[in-house]
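Given as structure tokens, the chain that follows is alone and in the form predicted on its own.
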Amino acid sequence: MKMQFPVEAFKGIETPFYYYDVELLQATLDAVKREAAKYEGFHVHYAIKANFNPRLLEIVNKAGIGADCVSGGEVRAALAAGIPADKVVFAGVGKTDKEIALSLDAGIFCFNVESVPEIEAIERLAAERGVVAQVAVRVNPNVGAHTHANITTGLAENKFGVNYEQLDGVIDVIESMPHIKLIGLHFHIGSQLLVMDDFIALCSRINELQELLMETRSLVLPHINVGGGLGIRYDFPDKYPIPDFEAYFATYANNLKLHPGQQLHFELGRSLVAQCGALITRATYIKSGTCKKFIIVDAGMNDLIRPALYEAYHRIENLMSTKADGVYDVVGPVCESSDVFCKDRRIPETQRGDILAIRSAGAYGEAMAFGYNCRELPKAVLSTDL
């Protein structure tokens, strides 16, 4: 299956604008389902800072698919998408006394605690409910990722997390917490990973650290939470339109060392909504250079910021053309040089008007967009409702 485009209907809905194929959604949702339900205690959620769309959750939720969470903001929008609060976690690095509060009223599954002093937090504002909040705690496994170095997170210098040698006098601290129930480990070490040997690496240093703790402490705690990070094909979406789940679920079930009883959680964002979803964008005027030609589209980084802060790569396609291919560079209108969304590419020749789609932007897309230089954030239009 790969993603359609309804060019015709296109033409009539003012641009730049999101486009979800939902057949695509829910076909990926059901793969993963499919896949996660081989194995007994896999649970998938999904990670809502990749896309907090809330009709996208909406078909989430359908899906029976829980929720990973890293504000306050997307713990209520799990909420309001009919996610049961017993299927929420809350991580991240930050979380502040009033969201701390929100997910403890809530009664949200556990909380994905990462320093000292936040479980201190927790605790206090546990107590004043008088109630006892579920916690795991994040491990940096110093496991290093084949990924882009501003989205590697399992390595001992970067922020979240506490490191590996450090869990210990954690775990002391939260015992000693009469509002606070350890139920078990957190990991994350990156985003966009596709090589399966950096979540068999994962698991070894699970493995290790799950020997430890039964051998120092007679610990083992009943939930374990490997994170995602399962990545896409940004340069092929049609070939590759569900990501490899198969081999994924496969690569944990037959590496991690799991207790009889343990419970595996997945947080899976990017690779459940990124091919479902372009940024569809119009040609304003094809200007000429001394040496180059640029498309300078309506769509800009403040619409999909990907290229301009991770120097990403987004596959675009001139909808309306089967002219031979020029060679363009694509940007748009905002004032800021890093405007780009490529250079140098093989692109139909394209006119003025034409439309283009930026593909794979159904992740860290609309979730990120921005409103810099006064511009309306671009709307989200579902293949139901054309």
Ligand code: LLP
Contents of the next structure:
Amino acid sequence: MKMQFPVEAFKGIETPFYYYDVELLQATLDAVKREAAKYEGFHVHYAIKANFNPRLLEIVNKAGIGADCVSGGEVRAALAAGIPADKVVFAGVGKTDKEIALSLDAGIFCFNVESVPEIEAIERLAAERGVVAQVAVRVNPNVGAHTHANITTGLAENKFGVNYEQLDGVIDVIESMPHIKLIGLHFHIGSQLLVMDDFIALCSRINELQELLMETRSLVLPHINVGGGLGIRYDFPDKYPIPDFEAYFATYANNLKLHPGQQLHFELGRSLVAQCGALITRATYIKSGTCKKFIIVDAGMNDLIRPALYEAYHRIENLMSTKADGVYDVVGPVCESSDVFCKDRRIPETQRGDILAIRSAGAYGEAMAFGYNCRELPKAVLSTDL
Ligand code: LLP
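Now that we've seen the form predicted on its own, could you pull up the form predicted together with the named molecule?
Shown next: the complete complex, the earlier chain at its head.
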């Protein structure tokens, strides 16, 4: 199944906008559910940060998938979409009292905690309410995911999680707190990982750690959360519209030694929503420089920041031209020289007014849009709207 573009309908819609193919989203969600269900105790949470469009969240909820949140706003968005509180996990190094309070009041499943002062804040707020908060300690596994430096999170020098050496002390603190119950360990090594080796390395670290906790504290926790990170093929979105969830879950099933009854949680963002979304934009002008040709489009870095921020590759297709290729830089209208979607790319010869699709933009596209230059936030159109 590949993403479909109803070009005739697009002609009547003001650009830029994000377009989501609901059929492909549904097929992706069906695939992740089917593959996870092959294993006892595997639970998928959708990492809302990838795309918090409320209409997509409702579709995710209908698929029976939980939520991974990183702010009070995301917890609210998950609940508003109907995702049950007992399927919501909340991570992040900087949870404020207000965010913790609203999550306690909602009765979320688990806080992924990252520091002692945060644990103290949760204890205080849970005590005020007379409730017990369930927490998992986020452990920094010091596993280097081979991806862009800005989206690697599992290395020792990152701000995330607590280090191995500190873990024992952190568990002591939690065990001394009457309103906090330690239910698990949480990990996340990075994003856009396409080779399974990094996940295998994570499994070995978790196995070592579980053995150590067993030996030193006779401790077996009921939940292990391995975060997200499964990548997608930005180079061939039509050849690989649905990520290889089968290989991904099999990697964990084959390499992670779980104790009997232990539940395994995943926080998948990009792999669930990236391929079903595209940023649709019109060529405003074609401009020839001395040695370059530019397609100036009406979408900018404020609509999709990934190329400017991570030098990310997105395929760009002209939906209206089948002419021979030209070589272009595709750039936006924003007053920043980094407002560039691609450089020296072969794209069919393009004319003013042509409609282009910037592919694989369903994750970290709309969610990261902003209003610089007083630009309007991009709208979203679902295939079911047309
Ligand atoms: N869990 C935790 C703790 C995370 O930090 C993340 C992503 C995820 C789950 C979901 O990861 P995913 O399955 O989507 O790889 N804006 C960047 C990506 C940032 C990822 C941050 N953390 C990008 O556009 O590539």
